[in-house]
Every structure is written in C-alpha cells, then in structure tokens.
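To begin, one chain is listed below as structure tokens, in the form predicted on its own.
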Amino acid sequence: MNPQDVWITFPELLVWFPLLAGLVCFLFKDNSKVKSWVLLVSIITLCISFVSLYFSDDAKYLALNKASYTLKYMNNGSFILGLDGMGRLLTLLTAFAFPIIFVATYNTPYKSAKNFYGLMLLAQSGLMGVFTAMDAMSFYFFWELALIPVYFLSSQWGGERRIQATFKFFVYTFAGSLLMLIGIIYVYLHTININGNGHSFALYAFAGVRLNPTEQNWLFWLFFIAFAIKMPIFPFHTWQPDAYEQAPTATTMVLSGIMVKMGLFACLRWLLPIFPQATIKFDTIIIGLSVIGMLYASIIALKQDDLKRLVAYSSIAHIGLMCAGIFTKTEVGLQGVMLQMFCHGINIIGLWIVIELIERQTGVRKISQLGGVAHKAPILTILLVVIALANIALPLTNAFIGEFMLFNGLFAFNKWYAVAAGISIILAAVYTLNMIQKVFYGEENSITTAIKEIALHEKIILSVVVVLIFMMGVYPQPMINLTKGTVEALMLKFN
C-alpha cells in the first residue's frame, strides 16, 4: 500500500475521526443513544490503529535517518503528523483504551451525557495529535488540546471537591504549558530550514539546531519542568493524587492510564534529541528525583484509606522508574520505558475498572469500610487479583519484562539508585497485598453484603486485559520490535 495513493493517511485519521466524531457528539438530542455512538467510534478508531501497525506511510512523512536522527520531510508544511515505532505503540494504547474505558463505565449514569462524551472523544484526538506530531507547533496545539476537555470534564462531573481540584491541575498544567511555549519559540528562532530559507518548528530542525552549553541548559529545564508535570514526578507531583480522586472514573482512567505517557513520550520525543548535552549534564539530578517520588510515594501509599489514592500514588511510583530509565540512556532501559509505558497504561485501567465496579456497587472507596468482596463476587475478585500483581511486576506478567529491563539499565548507571528504587518495588508489594487482603478477603460487612457478581460485558473486558497481561507477559517480542528503530536512533545521539 504506498500511501501517497490515498487522500489521508492513518495519522490524520487517527487525529480526526474522534475530533468530528466528538464534535457530532454535541448534536445529539437522545443522550441514550450517544453511547453507542462514542463505543462506535472508539472501535472504528482501534481498528485504524491496528492496521497502521502494518501499513506504513513513512515514506510521505518522514525517513529516518539514524547516522544524525534528523527528520527529513518531503512535505516541509507547519503542520505535521507521521508514526514511529513509539507513535504507533502510544497511538495503540490510546485507541485500545477507549473503548473499554466506554465499555466498563457504560451503565455509569452521567447527567448531560452528550457533553460528557464529546468532551472524552475531543481528548482522544487530543491525545493522537500529540503521539503523532512531528512538528513542534502542532505538538503544543495538540498538548493543549488533549488538556482543556480534561478540565471540563472534571469540573462538571468530578467529585465534591472537584473546583479546588480541577484548579490546581489548571495553574500546574498552565504553568508548564507556559514555559514550554517560551521554550519552543527560542528554539524555532535558531533553526534553519530543510532548504536552508527561513526558520522550522519540523522536529528534524528543532534536532539538529545549534545551541551553545549555556542555552541548552536553561532551555532543558524549561521543557522539562512541562513534561515533569504531566508525568508527574517529584516534586510537581501534587496536583495528581487529588485530581484522580475528584475526577469521574472514565476521565481518570483517560489520566493515569495515557495522558501521564504525554510527558514520557515527550521526553524522548523532543527532550533527548534537542538537548543531548544538557541530558548528560543533568541525567543523575532527573533520576535522583525520580527515585525519591518512587520512595515517597510508596510510602504514602502504605498509609491510603481511599482506593483512588491509593492507585494514584502506585501510578507515581510507576511513572518514576520510567522517567529514571529514560535519563540512564542506555539501549535496554529506554526499551524498557517503550514497553512500560504501554503495559502500565492497561494494568492502571484495569485497576481503575474495577474500582469503579465496587463504588458503584457500594458507594464507597474506604479500604476500611470495605471487606469480604471475594464472597459476592468471585469473578471480580480473580480478575482483580491477576491485575494486581501484573502492576507489581510478577513474573509471567507485562509489567515484568519492562521493569526488568528498566532496572538493568538503572544498575548500568548507578547501582545505589537501583537498589533505592528496588525498595518502592517491595513497598508496591506491601500496600498492593495489603489492600487485596482487607478489600476481598476477611469478613463481609453492612455495606458489602450487598454486592453482586459483575455483569458480562464487565467479565469480559477485565478477562480482556488480564489476556493481555500474560500475552505481553510471555511473548513482548512484537512491541519490542515494533520500538527498536526508535530506541537506536536516540541511543546515536549519546554514542
């Protein structure tokens, strides 16, 4: 299939179909129906991702060349799009996402349901933009526009406390923006053109722009500071814990379960190859923080009451030893970061599925309040049990090849931060057993007595992702593969 035949490519469907399906969203009269709509459109998206792993349009956007990873287009426009190996694993995380998102939340009542869907459908495209922007300004575009229905959403259909909630992730994420966009335009102001006649915002340019050591280090921090936020990592952590606990479920699974890759994603996008020196410079002050948020937030994880918060500092911990693997620049740790990202986005929204099962059921999230659930529903509790020990890396499951591999590249640089980052493994064990204990187990209560079995469509999208837990467990060859040219291209800029 040569894609120069065809009228729009898969990057550009993968932006747009959700863009207009979301806007059609809004035009609904019957909020029973949109639903079905959004669950349509969310599987037609899934299928586009899945057959771009195989069809490649490089070949109009973009060739790679490994001796300088520049980027070289045969359309020099300011607007564009193109998949990479990680494009495409992120593209397919995000479109597989969705429609069990849609699927385990689909008898979650929502008032104005319409607005609510359009708004989760906008995100989406959103999200595309932003793992398939290949130019610096259509990247910022996209960032902004997988955030804004993110506040809307947590702002009308959050919890009690979703103001002050949504707020803080305004002023934090605001601030980030901000200071990336003073970044970009520096940058867009000392590149050169592919011919050599004006400025660029193309990835290729903003890779091979000259800067002196100085302009590097200030203009590190300033990309970082917006990528370190979205993550997060410590210490911009704050504002996450509290917007995961305020926000309605299905937008909280969006947020830890892809959104948080934005700032990854963005690392090894832009980071890495703009500003390889400063990277060197200050790879060990990065990790060092990305251990200390691991240690401090499976700390107080150990003492949380609220299953949100309790997932939500898991997430941070998880997030760290990522952000940690991409600073140790070695091979197996930034491909341990290319698998993590993808594996952790399904364990995370498999966790959230089921807690949104038990609150609705029950109208609680308190560890304490909860109890016996393994007695009413055993089902859950199976499914349950196997997520949870995939998201602290048991053998056999997805979350252990990367994290293996992202501590063998944390060994390589610095054994003393691997042995401290092994510390919150054993924690994630604790609090994880801990819970599973006193949630599914023990004696049954006032409060879940009343639970029942969960419902088929809910059976078969957890049985779902437990499948690919142990697929990706057993073989993760094919996403292995699928990263490995982008893997030795950034390594090119550090050998």
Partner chain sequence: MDNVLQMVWLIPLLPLIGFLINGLGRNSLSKRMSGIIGSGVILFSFLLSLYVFFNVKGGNSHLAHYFNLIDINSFTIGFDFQIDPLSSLFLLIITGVGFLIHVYSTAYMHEEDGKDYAKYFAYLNLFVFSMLLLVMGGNYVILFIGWEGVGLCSYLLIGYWFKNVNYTNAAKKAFVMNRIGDLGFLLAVFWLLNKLGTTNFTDVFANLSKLSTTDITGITLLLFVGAIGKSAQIPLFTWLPDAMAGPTPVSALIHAATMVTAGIYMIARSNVLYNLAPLTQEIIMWIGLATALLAATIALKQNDIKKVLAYSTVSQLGFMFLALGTGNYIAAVFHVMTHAFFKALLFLGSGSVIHGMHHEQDINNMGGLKSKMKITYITFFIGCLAIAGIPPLSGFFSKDSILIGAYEHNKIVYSIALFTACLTAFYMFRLLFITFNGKFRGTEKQWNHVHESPAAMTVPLIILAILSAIAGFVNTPALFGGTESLTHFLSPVIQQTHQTTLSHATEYMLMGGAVVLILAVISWAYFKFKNYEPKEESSAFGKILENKWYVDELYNSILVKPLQAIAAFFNTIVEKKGIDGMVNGVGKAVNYGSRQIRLLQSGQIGNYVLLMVLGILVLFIIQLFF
The other form holds:
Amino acid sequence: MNPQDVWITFPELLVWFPLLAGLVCFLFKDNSKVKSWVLLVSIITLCISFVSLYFSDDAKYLALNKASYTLKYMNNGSFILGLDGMGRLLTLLTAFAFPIIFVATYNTPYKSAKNFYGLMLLAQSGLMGVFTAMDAMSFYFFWELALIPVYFLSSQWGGERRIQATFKFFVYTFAGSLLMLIGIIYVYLHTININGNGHSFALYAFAGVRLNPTEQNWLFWLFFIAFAIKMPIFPFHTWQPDAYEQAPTATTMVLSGIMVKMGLFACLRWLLPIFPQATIKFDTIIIGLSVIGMLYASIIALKQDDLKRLVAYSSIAHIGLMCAGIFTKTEVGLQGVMLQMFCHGINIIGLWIVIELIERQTGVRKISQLGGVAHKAPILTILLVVIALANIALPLTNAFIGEFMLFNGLFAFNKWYAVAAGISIILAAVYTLNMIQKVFYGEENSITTAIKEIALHEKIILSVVVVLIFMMGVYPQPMINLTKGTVEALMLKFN
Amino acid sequence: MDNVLQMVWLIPLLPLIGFLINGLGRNSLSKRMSGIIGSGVILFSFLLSLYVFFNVKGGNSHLAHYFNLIDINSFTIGFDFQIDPLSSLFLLIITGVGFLIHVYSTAYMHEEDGKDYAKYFAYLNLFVFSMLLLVMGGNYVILFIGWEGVGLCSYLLIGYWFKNVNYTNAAKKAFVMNRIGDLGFLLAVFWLLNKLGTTNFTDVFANLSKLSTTDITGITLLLFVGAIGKSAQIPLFTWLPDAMAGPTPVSALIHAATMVTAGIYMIARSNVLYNLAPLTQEIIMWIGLATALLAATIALKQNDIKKVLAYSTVSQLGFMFLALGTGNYIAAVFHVMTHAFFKALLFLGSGSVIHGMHHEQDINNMGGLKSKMKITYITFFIGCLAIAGIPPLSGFFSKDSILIGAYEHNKIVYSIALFTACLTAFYMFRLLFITFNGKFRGTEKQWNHVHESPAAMTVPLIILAILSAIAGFVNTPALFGGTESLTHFLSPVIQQTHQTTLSHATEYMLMGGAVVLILAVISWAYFKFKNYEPKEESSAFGKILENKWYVDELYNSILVKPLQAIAAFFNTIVEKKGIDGMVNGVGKAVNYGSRQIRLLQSGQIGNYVLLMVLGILVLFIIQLFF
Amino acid sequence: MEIRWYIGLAVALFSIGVMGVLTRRNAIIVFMCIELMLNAVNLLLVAFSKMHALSPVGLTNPSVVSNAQIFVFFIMVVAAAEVAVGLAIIVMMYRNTHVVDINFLNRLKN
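Switching forms now, from the form predicted on its own to the form predicted in complex with its partner chain, please provide the structure.
And the full complex, kicking off with our chain again.
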C-alpha cells in the first residue's frame, strides 16, 4: 500500500478523533446527552484500535501506521506519529479503558458533565499521542497534553483536599517534565539529521545520537527522574496516594490504569534506546530502588484504611516490579513488562470500579467502617474477589503470566533481588485478603445494610474485566506476539 | 495410532464444567440438582481415571501438549499434561476419595440454603479441578497453577461460613502461609528456567548434568519450602489446625486426603532431583521427623475432635516427609494413599459425630456414642486401627515401610519415629474412647437428639473403612510373600535410593516389636480413657501441649507484631514525615523564601532608589576592580 | 581649565542629586535633584567634547565631538518632557492628597 493512497492513518485516527470529539463535548447544551456521546466515541475508538491490530504487518501496511507532518517554521522539524507493537498494546489498553470507565461511572452524577467528559476525551487523546509519538517533540507535547486535562478533572471534581493534592501532583510531575525537556533539547542539539542539515527530533535520530559517557550519565537521570515521578517509583511516589484519593474515581482510573504506564512506556521507548550504556551502568541502583519501593509500599499498604489509598500503594508495588523488569534488560523481563502494563491497567481499573460502586452506595471508603457486603451484593463480591486475586497474581489470571516473566527476568539479573521482591507478593496476599475479609465478609453493619446488588450494566462491565483477566491468564500468547518485535529490537541494543 | 490416553483432558475438564454449572446457576439450581451435578462430574472423572489407571498399568503413558502458555525466544512453557504411573495413582486417589466426599457432603451440608449449597459444590469441584491440574501437569508451571489453585479453594472453603471472623481469619492464615511456601516454589522454578530454560519434567530430569551441586541443592531446598507450606510442616504448620474452621468434608478432602499431600507428590515427582541433593534429603528427613513428633505431642491434649485429627494429619505428613528424606519415595506415596483412605474416613466419621451432635465438636461433651451411632463407631474404630498401624490394616504396611527405611538410615531417627507412632496410637484411641465409650457428658437434650447419620454419609464411611482395611495389600512386602505391586508399578518414574538390605529376621523383629508396643499403648489408653471425666487443671507440661507449644503466640510476637509495628512506623513516620515531608518541604521552602524576599518590595520609592544606587555602585566596583 | 575641574564639579552635582533623591521626601525637591543629576551628566558631556575637539581623535573624527553635544540636547529634551509629565503628576497628586510626600503613596506595599 502506497503512502499516497492513504488519506488517514491509524495513529492519526487514534489521536485526533478523541481530541475532536472531546472538543465537541464542550459545545453540548444538554448535560445528559453527553454521556451517550462519549460512550459512543470511546467505543468507536476501541473499534479503530481493534482494526489497527489487523493491519499490524509493517511489511504490507507501513503506510497505514505511520504519519508525519513537516513543520516549515521549525527548520523543517517533523511531527511523527506511528504505531509499533508496544504502541498498539498501549493504545489498545487506552481504547479499552475509556469505554469501561464510562460505563462503570454511567450512574455517577457529575456537575457540568459536558466539561467533565470533554476533558476525559482530551486526556484520552493526549495518552494516545504519547503512545504513538515517534519524535521527541510530539512526545513532549502529548506528555503535557495528557497531564493538563487530568489536572482540571482532579481539581474541579475531586474530593475535599483536591486543590492541595492536585497542585502537588501537577507541580511534581511538571518539574520532572521540565528536566526531561532540558534533556530532549540537549540530545536534539547533538543529533545528526539524515540529510546532513540541521538536527532532528525523530526517534531514530535520537537513538542514533552519539554522546560521551558523562553526557549519557546525566542525561539519563534527567529523563529518568521525569519518568520515575510519573510511574512513580520509590522515593518519588508520594504524590500518588493523595492524587488517587482526591481525584474523582473516573480520573483515578485514567491516572492509575494508563497514565502511570506512560512512565514505563517512556523508559522503554526513549530511555533504553538512547542511553544504553548509562542504562547498563545504573541498572543496579534503579532495580534496587524499585525493589525497596515494592517492599516499602507493600508494608505501608498493610496499614491503609482508605480503600483508594490501599490500591494506590498496591499499585506502587506493582509498578516497582515492572520498572525493575525494564532494567533487567532481559528478553523475558521486557516481555513481562509489556504484558503486565496491559494486565495491570485492566486489573486496577476493575478494582477502582468496585470501590466506586461501594462508595456510591454507602458514601464510605474506610475499610474499618464497611463489612458484610457479601450478603448484600454477592455478585459484586465474586467479581471483586476475582479481580483482587488477579491483583495478587494468582495463576490463570492475567497478572500471573506477567509477574511470572518479570520475576524470572529479575531472578536472571540477581537472585537476591528476586527473593526480596518476592516477599512483597506475600505481603500483597496479606493486605488484599485483609481488605476482602473486612469489607466483604463478616456481619453487615448499619452502613452496609443499605447496599444493593449492582445494576446490570455494572455487572456486565465488571464481567468484561473478569473475562479479560481469564482470557489473558490462560492464553496470553497473542499479546506476547504483539510486542515480540519491539522487545527483539530493544534487545539488540544490549547484545 | 492415536494413544487412548489422549482423552485425559476430560478428567480435569469435567470438574471445571461442574464448577461452572454450579457457580453460574447457583440461583436457579435446586439443592438436589447441584448435589447430583457436583458429585456426578467427579464420578465420571473417577471412571475415566480408573480407565487411565489400568491403561497405564498396562505399560502405556502419555505426554500431552495442548498449547503454549508462554512462548518467547528464551523459553517456552506449554500447557502440558503428563500421565504416568505416579500421576495416574494420584488421579485415582483424588477422584475416588473426592467422589465419596462429594456424596457425603450432599447429606452433611443439607442445612445450607440452595445458593450456598451450590456455591459449596462449585468450590469443591473447582478444588478437584485444581488438584487434577496439579498432578497431571507436565511441567512445574502447570503444577504450580494447580498448586496455587488448591490453595485458593482451600481459602474459599475454610472461609465458607464467611460471617464468622474467626473462620475468615483461619482462611487468611492458610492462604498467607501457603503463599510463603509458594514463593519458595516459584523461586525454584525461576532457578530451573534460568539454568535449563525449561520446566518440563522430562527435560529437566534429562539435563540434570548441566546443574551444579549448589544449583541442585538450592532448587531442591526451595521446592521443599513450597512443600513445607502446602503440606504443613515445621515451621509453617499452624495453618492446618486452624483450617478446621471449614466444613468437615472439606477438612477430609483438602486438609487430609489430597491437597496437603501435594508437597509429597511434588517431591516424589522430582525424586531424580532430590537423589542428587543429599543435604536437602537430610533436612527433609529431620523436619519431617520433628513435625511428626511435635504434632503428635500436641494431639495428645486437644479436646476438639477435628483438632486432634488435624494434628494427627500434620504428624502423618511428617512421617511421609521422613520417608522422602530417607530416599524411600514409594513408601511415602504408599502412605499418602493409605492415609488418604483412613484419614478421610476418620474426618468423615468425626463429621458424622458432629452432624449427629448438632455441631458439637468438644469431645468433653461427648461419650458413649457407640450405642447410638453404630456404623460411625465401627468405621471410626477401623480407621483408628489403621492409623495406629495394627496388622493387617493398611496403615501397618505403609508405616512399617517408612519405619524400616528410617531404621536403615539412622537408628536414632528410627527410635524417635517409633515413639511417635506409639503416640499416634495413644491419641487416636484416646479420641475414640472419649468419644464413643464411657457415658454421655453433654446435656440430656443433646443426648436425645443424637442420631446415626443418613445413608449418604454412612455408605462412604463403609467404603472408606473397607479401603482402609485392605489397601495395604497393594504393596505387601516380600516378607509376607507379597509381590510389592505398587513398587513395581511406580518404579518407572521413581528412582528409589532406599533398598532394603535387612535380613528377614531383623525385619520380623522390628515389626513385631513395633506392633507389641503399639498394642500396649492402646490398652493403656483404653484403661485410662474408657470412663473419662474431664479434668480442670493439668500439669505444666500438659498446659504447654494444650496451648500447642505456644507456636502461634511465638509467631505472633516475632513476626506479626513487629511487621505491624514496622508498617505503622513506615506509614506515619517515614512516609508522611520523611519522604512526603521532604517533598512538601521543597514546596514550603519556596513558599517561605518568596515570602521573605517579598519584603524587599516595600512600596517606598526611597528604598527602591537606594537599592538602585547600591546596585550601580556594586556594578561600578566590579567593573573597576575585577 | 583642566578637565578635572569639570569632572569634580559634575561629580559634586551628581552626588548632591543622588543624596537629594535618597533623603528628601518632597516630590518637587526629588524632582529637582533628578534634574541636577541630568545636568551633571550634561556638563560632563560638554566638557569632554570640548576636550576631544582639540585632541588627535577629535581632529580625525569630528563626529565624536558633535555626537556628545547632540546628546546633550537630546537629554535636555527628554528632561523637559519628563518635567512636563512629572510636574503634571505631582500636581494631580497634590490635588488628590494635599501632600507632595513621596512616601505617602505607598499602597503598593503589602
């Protein structure tokens, strides 16, 4: 297929469609119709993402998967969007997440809903952009574009301490981004354009840049700190529990399900290919930090009473494992990260949905105040138990495959790191089962007697999550094949 | 030609279907239907297993590869099943005993609501499915999937009555302790994958020469850690007695007959690996022995009918590990089989008593039940004889082969094991006499309600009693003119390092001595407990035993409490004040600094001009002198 | 006369102006002091241009001389414009507040 036969490409569709649809939201007069509109838009996006999987053969359909705009005023700078295996995986996750979020929060009332949903779609567009960006400029652009709607969503529709939490979240991540911007400009000035004139922001130019070891070292940290804050890994994580707790749940789902994957994704897309030597040099430190973070977050999770904070700390532990997996630089570790990014996104969104449903019915998120939900809502309980077990990586659930590969990579890197990290899976069982026991089992109390079984569409959407969990837990191979090429390309940098 | 064993995938599939029907249709199925579906699928699995067993006995075996679970360049992990003598034997035990317990459950659980009844059978079927995966798995990963699956079902079934906080606590404890073991197991799998790039049993055992001694010792020790968790050995045994919170048939199936023997299965399966790790074997032997002894002493003083059986199970598992540690794998597997029969029988018998007494479990409130519960009494008695090791019941043969193996390995080990066997006889008969002999110690109302259980419960008891009595003959030692058919059957997959070298005279003497000792102990127990009256105070040592050597309290104070304290410290001090304090500190510093600098903007023109002049002067000075 | 006398006078005038601006609070006097500083600079410019007019630099390059004097005129024009605006502000200030104290109008503070 020739480029001139193609009038629009998949990455463009995935990025610009939600953006335009989001802008349309602001024009709505009626707040009730906007829900149906965003649901429709997100489902269409999901379909586009599905169709793009079919056209994944780059040999035949490269023209469909790559779009570049030339910017005349920027010294012929380019703006490149493209889909590769990892990009497909994460755009698929993003496309999956939004319909799930919209259905799950269908009954949640939001004031000035059109603005809320408009911003949600803008966030989706930003995220899609991050995952399809193939040059540093568009990457930075979308990186920030994804942040801004989330800032407004949290600060306008969040909980009591939303201003403080959101401000911290914004300033923290933004400070990191600025460090990255410095790094991007520095690398840009050292690139050699293929034509021999001027510099280039393109990924291939960045990956081919020649830097001496000292430059690599400090540039590595400039980039890494930005990504580490976004993930977040210990000790850059403190914005996260506050932000998760204070943001409206729909936004929390976006934040934890997809946005934190931006940090991991960015490590794989930018950090490893541009700075391979520095990556090898600092791997022990970073894996060490990740493992400490896993244990630390798991231990703290034992003491959390707020469901959202519990899930937040659990998420920090999981992200720590994924980050460690990246820096093992083993095939199995990298493959595990790819798979686990997707699985973790699905699982944690499932957890948030359950928390949202409980909070909407009782108005309470404190574990100590809940109890006996299993009598009142058995189906909700069953679905939650499955999702929670997936969260602690029980076999035949999706997370098992991912964590199995991650631990394997970690073990290949260093046995003792794997042992230390393994302790966190025991702790994960402790806090997860504690939560199930206190919230769902036991006798019901005055707060939980009011709980009713969840509505049909909520059952369906949670069942979708559960089915996904089992499907990928039993037969993950399609997902693995999707990212095989990306992993092999990355491995070439280290062999 | 296609192998007839290609249909083995049906064996685990049937319970899975049963689980799905019972689980999804729990609101619409009648109790009768859920019971029939639940038991029926297991019956079919059992029939298939029988077929498979005889096929394997005829010399057939089968390696099935269905699809790849993980397929990357570094390694491939397939969804594989392996059918050989060892797994076919376990298939029989699991589905056979499992079926009887399902039938028993239909009557035992009849008081439950239709929904909960279906849920119970769904969980039970899921358990059988996981257990079948465990024994049929053709590599360590499939084994592990079953391994965690049975742990999950155990968790769900222990916490079946989830309104009770104690029960859910017990369920949680079981799961977490199993998880500790599972971590060891997983690490062993990673180790194997890293060194060999495969987890298939056949490939691993064929490539052992690629592993160093350190590797083998490490891997076997880590696998053993997994077995410690699952099979309730020191130091992770405390979950099993607590697991008695679940319904009694669950205790019989999961916590006596099948799941807890998974550790033995796994080590017997990896026997080639263990034969190369004498250090690990030694450790296994001592841990098994210590567990057997410790649990037996605790069982002496327990008054809950199920707790006695639970500690007895721990103790018998200890015996099995002792056999594994002495390289006597077949004896261990043999004991797994006989133990499955008689311990299931004893648990179901205790369930029958509990059922007849309307959920009374304290043996202090029982007594003289034999007149009202004839079948239960007789079958329970047979079970006690079997576990005590009275010839010619099954326990005699299996335990005897373990003891002889121990004798050849180490005389001290043998004498401790023999002592433990005597303790076993003592506490089992204490339980029997206190429960069924003497006079009734409960209230009159209770006595009037005591009744024999329905046929759905007594028939399984009778079948199990028969099996307990005769199962020993599958491996009659040559000593009694037997053919040791089990040994021959298992020999293709198990490299027994232990070979009897004793003369027949020594063997006769050892056996005779043991039997006489045990009979003496039983008669002592009879005179001591035939007219038992509960006493209030007991000796200092008795107190320690009653409190289970304070192991739970010890773990609580050295593990749980410090962990909670660390968590609290991290949560309030390190996280809030330390790390977050630092992050917020940066913000606060900027805030404070700007507030200070803002004071320069006084609004007085004079000040501004003065500053300007000073600035110009400074610039001048710099210009002039530097 | 030697150039240093001119410089001395200009420095003295300039310093008086600076001190006046720094210490006085009457807006009109501050204003006059600013004028004084400007004129000190003017004086210097004129003196130097005169000096350079006879030097080799000035002879070869006459624009050096004329530039400085043009600059003086420029400053005088700016000063005149400034006086016009400044006095107008001071008059408005006096009308509104009836004081010409510069520290009185400090609402920007805090």
